[in-house]
Ligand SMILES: C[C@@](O)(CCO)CC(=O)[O-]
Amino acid sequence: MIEVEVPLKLTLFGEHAVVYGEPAIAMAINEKMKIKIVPYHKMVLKSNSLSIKGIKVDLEEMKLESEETSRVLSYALSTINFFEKEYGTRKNALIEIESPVDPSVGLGTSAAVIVGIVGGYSRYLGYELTREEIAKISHKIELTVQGLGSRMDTYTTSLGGLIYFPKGGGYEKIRGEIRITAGYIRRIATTAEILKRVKSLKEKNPDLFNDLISSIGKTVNKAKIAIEKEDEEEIGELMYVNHGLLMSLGVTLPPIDNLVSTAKILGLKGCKISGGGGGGSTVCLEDERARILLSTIGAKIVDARISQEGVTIKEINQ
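Single chain structure for the sequence just listed, the form predicted in complex with the named molecule:
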């Protein structure tokens, strides 16, 4: 049996802008997706947190036929098919995914599913991939499924830690500690859908769009310096600025906008939406009042302690 653990992630700065080559900062957290892979007589996927809205069932074979099924399973299916296409191998298995959070809430579950299956299924096939190799393959798969996207989520969940993604590519681990309070609410759309909306804004108003994302890029670079100097005042101020710029991109949601502006009035150091947006996750610099504010919008608090460890893969002889 292969057992995989993948940390989820928080985007601290630069979401969406990073898709267009700007920098970003993300952090792997203590919320871990667990994936188990065991030999089986056919290829079966089991996942505790997925649900499907609307079903179409072949009653003879009791087989789900709805398009919704393939959409919801698209990341997992594409990852399994990747190995058949690239490595010419397919070995039947029962793949069981256990997620600590709901899907599509801004915590990188799409990246974690891909990273977990790439790491676990490649080991099941007898390959020993490094975390960098897992990240590279996973980014390629997520990009294929979504059509748009950056290396940020797949690299953060593969490598772990607090990571700066510079303009133009690569990554750099950041020293320094940042203590966060974070929670999530349900989202109105998936990241893939929100990315498409942002792209249409770029096509409609390229000059304005470029000004917005380059301002986010400047915010990220200032935040990197502030994190390294452990200057919480500056980090927090930049979180509010980044949230305002994401509001202008149209990716926030009124309950989170209200929370962020209330946080600012109450004197919390910093808060912003995190991840794809449209609801989902909110991050604040650690503060008991942030937990209270998050609970007022019905958010589920997550364990936002940093996970220095990235994806871990264990082979267990049964």
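Got the form predicted in complex with the named molecule; any chance of the form predicted alone too?
This part shows the chain on its own.
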């Protein structure tokens, strides 16, 4: 049996802009997705913890469909097909997924599923891939299934730590420490809907859109320097700036906007939305008052300590 642990992630700076080629900063956190690969007589995917959302039922054929479930299945099938095509190997297995959080809340659960299955299934087949190789393959599979997406989530969950993603590709581990309080609420819009909203602004007013995206990129680069200097005042101010720019893109929600405004009035050093928007995650510089504010909007608090080690894989002899 193969056991895999994959850290989830928080985006600190640069969400949405990273899709359009600007830099971003993300960190792996102590919330871990667990995946087991067990020998089996056929290929089976099982999860008792990943909730099913967006169910569609065809009453004539008595067929149940779920976008969330279909995507997870696509990740698993694409991984199996990748190794069969590229390595010429396939073995039946029971793949079990256990997640500590709800899906689609800005914590990189989709990326963690891909990274976990790629890491676990490759080891099950007898290959010992590096974390970087797992990240590269996982991003390829993400693009195969979704058609678009930055490398940020798959690389952060695979490699661990605090990572800067510059313009033009590659990544850089940031030397510096940042302490975060974070939580999430359910999203009221899907990633596809939010991306469509952002694209609509781009098409209607390209000059304004490009200015906003470029400003987010500049904020990211300033934040990298501030994190390296461990300058909390500067980091916090840039978090508020980044949130305002994301609000201008139309990806935030009133409850989170109100929380961020209240945090600033109360003197919290920094707060912002984290991830795709439409609800999801919020990050603040560590402060007990941030936990209280998050609880007022019904947010579930997550363990936002940095996970430095990335994906871990263990072989267990039964």
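Just so you know, these numbers come straight off a predicted model, no measurement behind them. Positions refer to the first chain, counted from 1. By rigid core we mean the largest C-alpha set that fits within 1.5 Å across both forms.
Core-superposed comparison between the two forms: the C-alpha position of residue 199 differs by no less than 2 Å.
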